[in-house]
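One chain comes next, on its own, written out as structure tokens in the form predicted alone.
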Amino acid sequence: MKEWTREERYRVLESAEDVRDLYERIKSSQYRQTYHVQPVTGLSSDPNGFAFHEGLWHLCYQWCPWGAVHGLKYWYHVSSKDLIHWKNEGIGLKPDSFYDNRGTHSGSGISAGGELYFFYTGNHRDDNWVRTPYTCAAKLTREGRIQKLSEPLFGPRDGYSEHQRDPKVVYHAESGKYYILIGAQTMDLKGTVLVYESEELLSGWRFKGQLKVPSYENFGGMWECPYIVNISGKDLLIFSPQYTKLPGRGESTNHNVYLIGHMDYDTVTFTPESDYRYLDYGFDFYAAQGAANVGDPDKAILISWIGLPDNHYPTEEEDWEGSMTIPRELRIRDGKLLQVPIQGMETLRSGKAAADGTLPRACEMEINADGGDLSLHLFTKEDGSGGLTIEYDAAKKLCVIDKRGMDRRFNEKVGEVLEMPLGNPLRKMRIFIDHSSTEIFVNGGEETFTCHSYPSEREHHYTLKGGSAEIWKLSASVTDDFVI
């Protein structure tokens, strides 16, 4: 694997033709996806400034243009009519001025008053390389290229550590307000969000208080891209948790976790009503951020990376790594949270799969279970051997994942087995599959598990045993265009 120099990971990217090459270079991987958002060249990592605006959504993600590792990040901004669909744009944000000069970081996007608005994090280094974070603010302009404010809206906290990134933004009616969420880190290693206040959008922002979570003041040494959003008169609590372990994650010190509570404004508290769950239970799956501007009270859309910040996947040895997952659809019901794939994903669906054991690299199984266990193995290879094993114990209602059967393996000493517990008997199973890439949604999105996975060539069947499956192919639904 390439060792980068720091001169090589914060190059500045001049011009188009820089990446040209390495543009034709991957787009034959076989590993390319077809309806996941994924980087032109380069890096992509977490979603940023996800929104909806006069008729399109618009995503950014972060992006390292010179290949698999992280580096000088810019903004690469993508869009969509539904969700489905996505075209690329070229890049939304660039590193290139005082504030941001080592990376136009993580950050969220919301439309008010007929704009799009965006905001960032601006990471600032010195000569010494000391850090400096800026909250900063840009707008979508009518010829559709994101312009950046000439000074950040405020500077880093004090009394925290150089660690306060990612703001959120969000409006809460009944105050009338706007509050950013900013991901932090207190001076004894603790993981929180900042919260702050304004009546205005790009200016009058003051220091509200840091947000108070009964009985997890000592969960985790930093907490990301936090995300509060109230669904169906519920109020949900989403960041990622780094720098620790957490039970049944295996070795991985990045997790993404959610809380269902009460958030008060006015005392800064965020009062859960049960522990933490896991927002995903797979491998992959990190930095979710929720889209601004659904315009339905009763649910909310998000997207996540397909990835976790300190993992290493096979397609770095062709100078490219990273995807988004498909958008979810996330609503409350009986104090949990449901999620379920983007309502039209049936649309691309191009004709059932040959009932013959065999598996499209690009497709949808819809597993139903038959009461019992269950054992279905993906990515065999002819004779049923090797394979991402999922195992169902009807008894425990337990699914045990494993990957360890497959050619190509990665992140061996993070783990390669981990269990996702059922709430409820299994009953139904829906997988999405890309090139490179296993999303799983079980009991209509009550449990759901998402990973990287590189099948080989060989590694094209599946077999099941202890229930029915019905496999669609699915039609390429994202543009490869090269556009910087």
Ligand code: FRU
Contents of the next structure:
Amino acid sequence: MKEWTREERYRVLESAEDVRDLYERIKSSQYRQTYHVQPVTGLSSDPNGFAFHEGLWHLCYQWCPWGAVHGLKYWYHVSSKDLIHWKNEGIGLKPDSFYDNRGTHSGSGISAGGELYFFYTGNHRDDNWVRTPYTCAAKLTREGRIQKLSEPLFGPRDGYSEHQRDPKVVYHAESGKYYILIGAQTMDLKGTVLVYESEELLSGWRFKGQLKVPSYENFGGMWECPYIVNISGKDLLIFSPQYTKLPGRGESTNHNVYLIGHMDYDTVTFTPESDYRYLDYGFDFYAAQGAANVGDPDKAILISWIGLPDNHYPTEEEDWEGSMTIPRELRIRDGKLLQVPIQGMETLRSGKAAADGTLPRACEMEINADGGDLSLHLFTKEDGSGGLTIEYDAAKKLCVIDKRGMDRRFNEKVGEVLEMPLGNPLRKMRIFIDHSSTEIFVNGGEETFTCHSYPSEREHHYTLKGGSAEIWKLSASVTDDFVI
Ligand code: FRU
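Alright, leaving the form predicted alone aside, put up the form predicted in complex with the ligand.
Below, the chain from earlier opens the complete complex, with every other chain and molecule after it.
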């Protein structure tokens, strides 16, 4: 693994030419995705600024141009008309002011009054590397560029640690007010959310209070990327707690969870109606963000980073890593969250795959279970050995996913085997495979499992017992152009 100096990680991008060679080099990687948003060069992590505005979906991702390393973060901007076909737009935000001299960190977007606004964390560090986080804003110009405001909206809140970031702006229709949720850490190192309130988007922000979530006062050391949305009358709180291990999640200390309940903005209290659940059971899923301006009170649209903060992936050797998930539609039925692939994914189907046990590099698999145990091995060798194995035990209603059989192993210490308990007997799985990722949607989205997968040349087969499979090849839907 390459060792990066701080100077290398925090190098400022002077011109597009600085990364042209890197782009040319990684373009031909066998692991470049074809229908997932991925970094133009270097590393992509959290989704940012996800919003619908004047007929177009805007999305940015945390971007470190230089390689598979977390260093100076930019926002890289992509857009889409349908959430399926994506186009590179170039740099969204540059860390070029005093307030964000060491990174334009995560944040959100919202369309209001004919303008598209963005909120992000200016990651300021002084000469002694002491951090001050600022909550900053920007606007989309008529030319389609993102322009920052010269001054931050507010600085850090006293009485909390330096970990205060990831502003998620929420419009609360009942009160007609805007709220900003900030992921934070208390002085005694507990994860929390700080809530700010205003009638206007670019001024008047007041601290409303620290979010109270009964029973979750001691749940991880920092809550990154908080998000609250109302779906069909229920509130959904999503966040990424870190610095803690959680049951069934191996050695990982980074997680993405949700609570369903009721949010009272007046008392700044989120009252959960049931225990927390994992948003996704996979190895690599973090910092999920919902889109603003979806225009339907019964659904939200979510996108997430396929990756985890402390993990390392095989494409590090090629100086790039990371990808976004496909967008998901979220609904709440009978008090349960359902997550399904964005409507229209079927339009990428470009014909049935040969029924000979081979697995195309970009495909969708639909598995119908027979009702008993099921065994699905993806990315096996031709003789059916190895691969990423999914074993479903009908008596326990439990899937065990094991990646130890793959030629390329990674993050062994974090854990290579995970369990996904199902709420109902396994009926159906929709599986989306791209060159370096696998996303599994179980039983109409009752559970999901997302991970990176890097099959070697000989790992393009599968075996299935206990069910039937239909496989469609999927055509490319992201442009991988050099736009900086
Ligand atoms: C989550 C995170 C955010 C932060 C960003 C920096 O992965 O740590 O809290 O804003 O990444 O890239």
